[in-house]
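A lone chain, given as structure tokens: the form predicted on its own.
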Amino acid sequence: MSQTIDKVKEALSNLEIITDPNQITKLSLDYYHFSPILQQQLQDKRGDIVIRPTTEEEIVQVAQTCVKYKVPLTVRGAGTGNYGQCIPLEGGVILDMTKMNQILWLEQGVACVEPGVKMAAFDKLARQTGWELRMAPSTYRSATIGGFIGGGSVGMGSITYGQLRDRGNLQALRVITLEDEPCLIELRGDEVQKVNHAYGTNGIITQLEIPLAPTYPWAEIIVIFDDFMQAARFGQGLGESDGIVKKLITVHAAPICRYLHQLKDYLPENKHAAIVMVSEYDLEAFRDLVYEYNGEISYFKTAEEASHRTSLLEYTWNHTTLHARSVDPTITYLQTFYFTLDKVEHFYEHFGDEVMIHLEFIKFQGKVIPAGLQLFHFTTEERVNEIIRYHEENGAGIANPHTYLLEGGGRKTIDSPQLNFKKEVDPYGLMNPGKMKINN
């Protein structure tokens, strides 16, 4: 491979190429270590070189060169994924897209961006026009829009807008293929699903048209409860309160709260907590809801006050796992669709503190449901699989974060449109090889 990589470097000598081993190591990895199983499988995986393009023309040059020398190519954003989405299994070229970071246009309710645009930076500009991103992960400050589309699925905002794959949440994409003569293809409407959440296996995304949401002054609030299921019912009730505009509904069982050290003044021992973002315009109705469910507001910041502090977003979604692992590295997690509160209660009672429940309420097929990112102490791979199996046998859906296979996570089946599109745009199977069960 080394002689081939030398030829690639020579052919692309006009581009920014990183060859420093320490930088290559850093840019080969993501947060895969959240899973001890993936840590064993992926810890030694590295690319051979990193290339940072700035234009579509440069990407075409990279694509053509990789095809000529049959070198694997793995696309990378900020590397904030958790399942090795951007980790190269077979070496080759890492295409770091962070310098393609231009907002090409921003109009009423829609924007066109390059994939390397950071989500928080985009929102800072978009909010000046009354708009913001519909959803974002807890890695919002550093994550790129292209990376979220390629490797993400839900996040802050999903309580209103559902999942990324829901029709309307992505309007159009431009992708460059890995054929002998690379092509630039535009996908619109339902065709974007050929590339959406495909781990960069189906073409190099160079532009995205994304729909936006009206921006609100988001108050950030913690509500505490004596009873976990009462906190969960509050989360469901807030999600179903159509007259209260919200952006985030998180519920942590008490054992999780002890890992959120920065919030210790607002999370008394043995209390369960809801972390929410709601519109300041709806606070009177929100306080009535808190009263109805016997909650107590322990933390409240207006949007203006919250803008000068660490956002509560960083104690939700998978940042909760990050905080817990900083205290106890043996902790790992699951990703679950509970669908109903009855199932939440069943698993809460069945596992007790072994599986600490962290709920995120989202819109799923038009309904508000509890999803989760439960925490537990890793013991063996067999025990992880037992926990997953028990959930699935009792009606929960598991998006397994302990596999790097695209089909092994949430979908469990091969996506035929994506697979067929891969055969068309990547006939040699060079794009992020090994992440799909069938590459060619």
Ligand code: FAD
Given for the second form:
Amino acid sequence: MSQTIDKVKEALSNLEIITDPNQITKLSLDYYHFSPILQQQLQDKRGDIVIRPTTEEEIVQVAQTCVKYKVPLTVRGAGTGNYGQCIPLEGGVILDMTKMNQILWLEQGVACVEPGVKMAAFDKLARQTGWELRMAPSTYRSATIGGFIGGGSVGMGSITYGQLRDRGNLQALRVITLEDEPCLIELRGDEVQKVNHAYGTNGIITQLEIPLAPTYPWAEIIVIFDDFMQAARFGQGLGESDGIVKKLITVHAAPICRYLHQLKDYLPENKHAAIVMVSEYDLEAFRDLVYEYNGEISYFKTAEEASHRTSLLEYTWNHTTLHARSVDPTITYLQTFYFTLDKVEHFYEHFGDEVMIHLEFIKFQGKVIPAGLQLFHFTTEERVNEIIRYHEENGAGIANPHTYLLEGGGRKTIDSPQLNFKKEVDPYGLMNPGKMKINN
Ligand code: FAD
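Okay, that one was the form predicted on its own. Can I see the form predicted in complex with the named molecule too?
First the chain shown before, then all remaining chains and molecules of the complex.
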């Protein structure tokens, strides 16, 4: 391989190439270590070189060179994925997209960006025009828009706009192929699904057209409860309150609150907590809802106040896992669609303290449902699989975060348009090889 890599370096010597081993290590990995199973499987995986393109022309040059020498190519945004999505299994070139970071245009309700644009940086600009991203992960400050499309799925905003895969949440994109003569293809409408959440196996995304949401001043609030199911019912109730505009509804069972040290003044021992973002225009109705569910507001910041401190977003979604693991590294997690509160209650009672429930409410096929990123102490892989199996046998959907395979996550299968597109755009199987089971 090393002679081939030397030829690749020579062919791309006009581009920014990183060869320092420490940098390569850093740019080969992501947050795969949230899973002890992935930690074992992926810790030694490294690319051979990193290339940082700045234009589509440079990317075509990289694609052509990788095809010529049959060298694997793995695309990377900010590397915040948590199942090793951007970790190269077979070495080769890492294509770091963070310098493809131009906002090409920003209009009413839609924008066109390069993939390396950071999500929070985009929103800062877009909000000046009255618009913002429809949804974003809790890694919003560092994640790139291209990386979210390539490897993410939900986040703040999903209570209103559903999942990234829902029709309309991505309008168009451009990809460069890994054919003998790389092409630039534009996909619009339903065709974007060929590349959406494909872990960079189906072409290099170079531009995206994304729909936007009207922006609101988002108040950040914590409401505490004596009873977990009451907190969960409050979350569902807020989700279904059509007259209250909201962006985030998280519910943590009491044991989880002890891992959120920075919020300890607002999370008394044994209380269960809802962390929410609600439009400031709807606060009177929101307070009435809190009263109806016997909650108590323990933290309240206006949008202006919230903008001067760490957003509560960073105590939700997978940031909860991050905080818990920083206190106790034996903790790991699951990603679950509970679908109903009855199922939440069933699993809460069944697992007791073993599985600490963290709910995120989202819109799913037009309905508000509880999803979850539960925490538990890792013991063995067998126990992880038993916990997953019990959830699945009892009607929950699991997007398994303990596998790097695309089919192992939320979707379970790769649909035929995505597979056919893969054959067309990556005939030599060079893009992030090993991530599609079907391709192994
Ligand atoms: P990367 O991790 O760099 O890449 C992700 C995937 O996209 C890789 O497979 C990569 O090959 C591919 N890719 C990147 N750029 C391109 C491109 N230009 N063309 C083709 N493929 C490309 N995810 C959520 O969905 N919701 C959350 O709330 C959430 N919270 C998180 C919290 C923590 C603490 C952590 C560690 C992770 C979380 N994630 C979440 C996962 C991840 O942060 C997000 O999905 C994020 O958007 C990924 O962006 P990135 O730029 O880091 O992408």
